[in-house]
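Presented as structure tokens, the chain that follows is alone, the form predicted alone.
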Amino acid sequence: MKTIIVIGGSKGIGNAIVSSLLSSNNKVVNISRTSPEQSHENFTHYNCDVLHDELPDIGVADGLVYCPGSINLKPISRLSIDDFKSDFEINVLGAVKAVQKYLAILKNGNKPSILLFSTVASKLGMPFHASVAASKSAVEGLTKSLGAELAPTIRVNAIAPTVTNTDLASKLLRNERMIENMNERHPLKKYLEPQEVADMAIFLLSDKAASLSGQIFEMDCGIVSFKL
């Protein structure tokens, strides 16, 4: 049984990861601003804003997952410097804060690993994604740098999903026409469900991924990989 810290595990992909970890007989510590709906004997929740509050002290951990993200889509002419700062704080500085806080206990963990999140927009140029793509590209650089720095003790990887059916992406999937268009944009004629991303996360946190570090895993439904 491993103990995994999940930052932002009350909604969307994070919530799916928490549920999957618990069903796989892990202990989960969830740190988020929103209280989760689920409860479990192996589940502990801390109400905490990772950007503004002190992160709680935790005794042991074998994994760290940083889930918070943003989808701030605007033309560059309408993006303020504060927009860029906000996206960078949520996606990059929050992750750095979490890693720095829990690095010591992770080093003492059982085959420990760190999992971060990027986006397909870091690889595929997409209109109106300047701010989020800039911050998530920094996450990819952080993943590779930390992977090198912390080897061989801690593995560090990232998942770069395409559009996923969560509250965060609800504006992109708010009616049948938008859903149909989103499906058509992807060569596999689909977008992601949170459980699909959670399944990849569980694998990367597990000992089955013992040879993987510093990698960015594009869950793209073909949108980056293929041109049909």
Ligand SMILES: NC(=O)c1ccc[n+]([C@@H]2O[C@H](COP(=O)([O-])OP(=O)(O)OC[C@H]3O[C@@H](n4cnc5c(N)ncnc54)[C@H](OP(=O)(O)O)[C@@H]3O)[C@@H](O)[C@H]2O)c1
Given for the second form:
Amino acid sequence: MKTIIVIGGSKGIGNAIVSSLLSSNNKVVNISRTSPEQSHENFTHYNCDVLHDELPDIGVADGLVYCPGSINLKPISRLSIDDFKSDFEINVLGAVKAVQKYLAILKNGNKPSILLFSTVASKLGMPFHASVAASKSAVEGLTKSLGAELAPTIRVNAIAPTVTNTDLASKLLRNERMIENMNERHPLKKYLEPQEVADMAIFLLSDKAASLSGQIFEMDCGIVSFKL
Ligand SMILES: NC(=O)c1ccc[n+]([C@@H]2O[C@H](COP(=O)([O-])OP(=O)(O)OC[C@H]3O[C@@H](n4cnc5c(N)ncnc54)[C@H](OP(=O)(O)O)[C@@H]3O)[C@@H](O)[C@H]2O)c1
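Okay, that is the form predicted alone; can I get the form predicted together with this ligand now?
Then the entire complex follows, led off by the chain already shown.
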């Protein structure tokens, strides 16, 4: 049994990760601004805003997952410097704060690892993604740098999903036509459900991924990898 800290496990991909971790016999400590629906003997929740509050002290951890992120899509002429700063804060600085807070306990953990989230928009140039792509590219740099710095003790990886059916992406999937277009844009004719991303997360946190660190895993439904 591992103890995994999930920042942002109340909704979306993070919530699917929490459910999967609990059903595969792990302990989960969730940190988010609202409480998730889970109630389980191995589940603890702290109400906390990762950017503005002090993160709670936790005794032991074998893994850390940082889920908060943004999809702030605007033409460059409409993106303010404050947009760039707030995207950087939630995607990058929140993750840095969490890693710094829990580094000491992770170092004492059982085959510990850290999991961060990027996006396909770091590899694939897409209009209106300048701010989020800049922040998520920083997450990818952080993943590689920390992977090197913390080897061999702590593995560090990131998942870079394409559109995933969560609250965060709801504006991109708000009607049947948009859903059809989104399926059509992807060579595999689909986008992601949170559980598919959670399945990859569970693997990367597990000892089955003992040889993987500093990697960015594109879950792209073909949109980055293929030109048909
Ligand atoms: N969904 C997509 O299409 C997509 C595509 C590419 C990449 N991603 C990336 O994948 C990751 C997960 O995305 P998602 O769609 O699952 O996001 P989501 O539905 O918005 O969930 C984000 C989670 O983070 C928590 N959170 C947000 N701000 C927080 C804060 N200041 N302090 C503490 N907790 C906070 C939220 O909980 P509370 O609101 O309760 O605090 C929630 O549990 C993100 O990094 C995102 O950028 C998503």
